[in-house]
Amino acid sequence: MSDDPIPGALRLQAGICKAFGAPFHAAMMERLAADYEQGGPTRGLVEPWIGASARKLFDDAVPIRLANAFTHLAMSGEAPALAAAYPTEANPAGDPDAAWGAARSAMTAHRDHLLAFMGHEPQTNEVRRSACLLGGFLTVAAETGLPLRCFEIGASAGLNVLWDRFHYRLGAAEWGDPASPVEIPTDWEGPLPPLEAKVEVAERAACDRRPTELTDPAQRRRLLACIWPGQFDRLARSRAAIDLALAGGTVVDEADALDWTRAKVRPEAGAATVLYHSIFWQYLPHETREALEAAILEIGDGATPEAPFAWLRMEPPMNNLATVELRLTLWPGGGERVLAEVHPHGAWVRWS
């Protein structure tokens, strides 16, 4: 039996995609794994990671890069046979067998396109994650009674920067502007967060190491290619959020999260400062995580009742990447709470 972790990583991701309602993506990954084992052209696409550890494959999101590269190619118009086999609203299942035949041909005919896509880490800017973060923002607003200064790290295109301008359906409850073009439903279990809290966002800012420039059609297409085929509700929400971000002039600073946090984030009197992130922490190198956490704790030490500071994160614990939690630490005091267990894409929230 081969010790090469690449086929196993592809099949593991296939199982995740199937469990999260993306059977077409799962079928493509199963075929990519088999092709790799048989010495097919898939090997050439993942050559930079041959010999890498399973952890490195996960940190670099190699299976997702690979599968999304074909989605991007299908969206580009350069490979009509591939595009014709992908899911559509009229045919949500697509045709995985026809898609695989076209994909295998594309590995030669469109190799440069696929390699160029794989050279950039995935940046799925999942809008429905705001349904999870919302409860944390409401908790901070309710407990401090102050306007919020919101700072997002690892923000990608910044689609969640305008979280307070979306309309949410939290099970049977609602929050936000009913006229918002961005409608976010989520299955909600347990008590509701303080929906009655007064929310005023006094300041908002965001950074990413390689932000997506939404005014560039090519970069928008790349962002949308990271949405799994057949998940048309996610696609529609993302497009609506892109339009809202463009209309609102959302800006994402190109910066390292650690440097940006040290330079930009500090408590200010008269507002609650919130540093937040979602499905970001696990992709940081260990040393960066430690340095960033130390910087956040240092910021918290400077908080006062008049200038509180909150660290809100939607992340899996590093010792259990299969579970995603919403955690809040609020200073002064620095008490940490697990507010909820959540779906990685925000499809459900189990509030504590």
Ligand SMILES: C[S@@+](CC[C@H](N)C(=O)[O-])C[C@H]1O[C@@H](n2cnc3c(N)ncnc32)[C@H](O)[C@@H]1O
Contents of the next structure:
Amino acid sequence: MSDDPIPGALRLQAGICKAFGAPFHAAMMERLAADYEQGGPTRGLVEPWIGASARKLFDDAVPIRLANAFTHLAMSGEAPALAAAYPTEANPAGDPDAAWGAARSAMTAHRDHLLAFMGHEPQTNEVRRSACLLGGFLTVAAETGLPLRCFEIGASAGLNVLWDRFHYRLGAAEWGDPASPVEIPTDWEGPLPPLEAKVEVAERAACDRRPTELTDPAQRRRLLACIWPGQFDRLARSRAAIDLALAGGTVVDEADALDWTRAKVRPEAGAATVLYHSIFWQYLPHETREALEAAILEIGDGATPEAPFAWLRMEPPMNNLATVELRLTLWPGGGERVLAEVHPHGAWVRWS
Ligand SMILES: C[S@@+](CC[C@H](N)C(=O)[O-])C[C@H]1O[C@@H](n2cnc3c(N)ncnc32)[C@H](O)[C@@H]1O
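Starting from the form predicted alone above, please write out the structure of the form predicted together with the named molecule.
First the chain shown before, then all remaining chains and molecules of the complex.
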């Protein structure tokens, strides 16, 4: 048996896609794995990762990059046969056999398009992650009684910058403006966070090392191509959040998270300063991760009861990438709490 981790990574991701409601994507990944093993054109697309460790494949999200590249091609209008086989609301299963036939031809005919898409890590911006972060913001607001200054790192297009303008359904409970164009339902288990806390966002800012420019149709398409085929609710939420961000003038600074945090984030009296991120930590090189954590702890050391600082993150623990947790560290004090276990896209929250 070959010890090349690429087919295994594709099949592992296929299993995850199946478990998370994306069977069409899973079917494409299984076919890509088989094609790779048979020496097919898939090898040419993943060539930069041949010989890489399983960990590197995971960190670079190679299976998702590869499968999303076909979604992007299908959305582009350049490969009508591929597009015709993709899931639609009328036929949510799509036609994986027909899609694979078209995809195989596209690997030659549209190689440059696919390679260009794969040149960057999958840049999702999942709006429903706000349903997980919400409980953390509410906790900080309730415990400090102060307005919030919100700083997001690795914000992608900045769709979660306006988290307080969405309407949430948390199981039977709800939070936010019922007239919001962005409706976020999530299954909720366990006690609720302090929904009655007064929330005022006094300041908001965000950065990404490569922000998605929402005013550019090509970049919007790239963003939407990262939503798994057949997940029409996610697509609709993203489109609504894009409109809201465009109308609200959301700005995402183009900056490395470490430099930006060091330059911009410090506690200020009269507000609770919150640094937050979701599904971002794993993309940092080890040294940046360590330096960023040190910078955050230093900011925490400067917090006072009048100028508290919170580090809120929705991330898999680095020693168990199979689960995602919502963690909060609030200074002064600095005790770390796991607030919840959450679905990677925010479909459910198990509040501790
Ligand atoms: C998987 S996306 C998640 C986006 C968003 N946080 C969400 O949950 O929808 C990870 C994001 O982190 C950004 N990123 C990775 N390394 C970064 C760095 N060193 N500084 C700033 N952003 C970074 C990527 O560009 C990408 O937009």
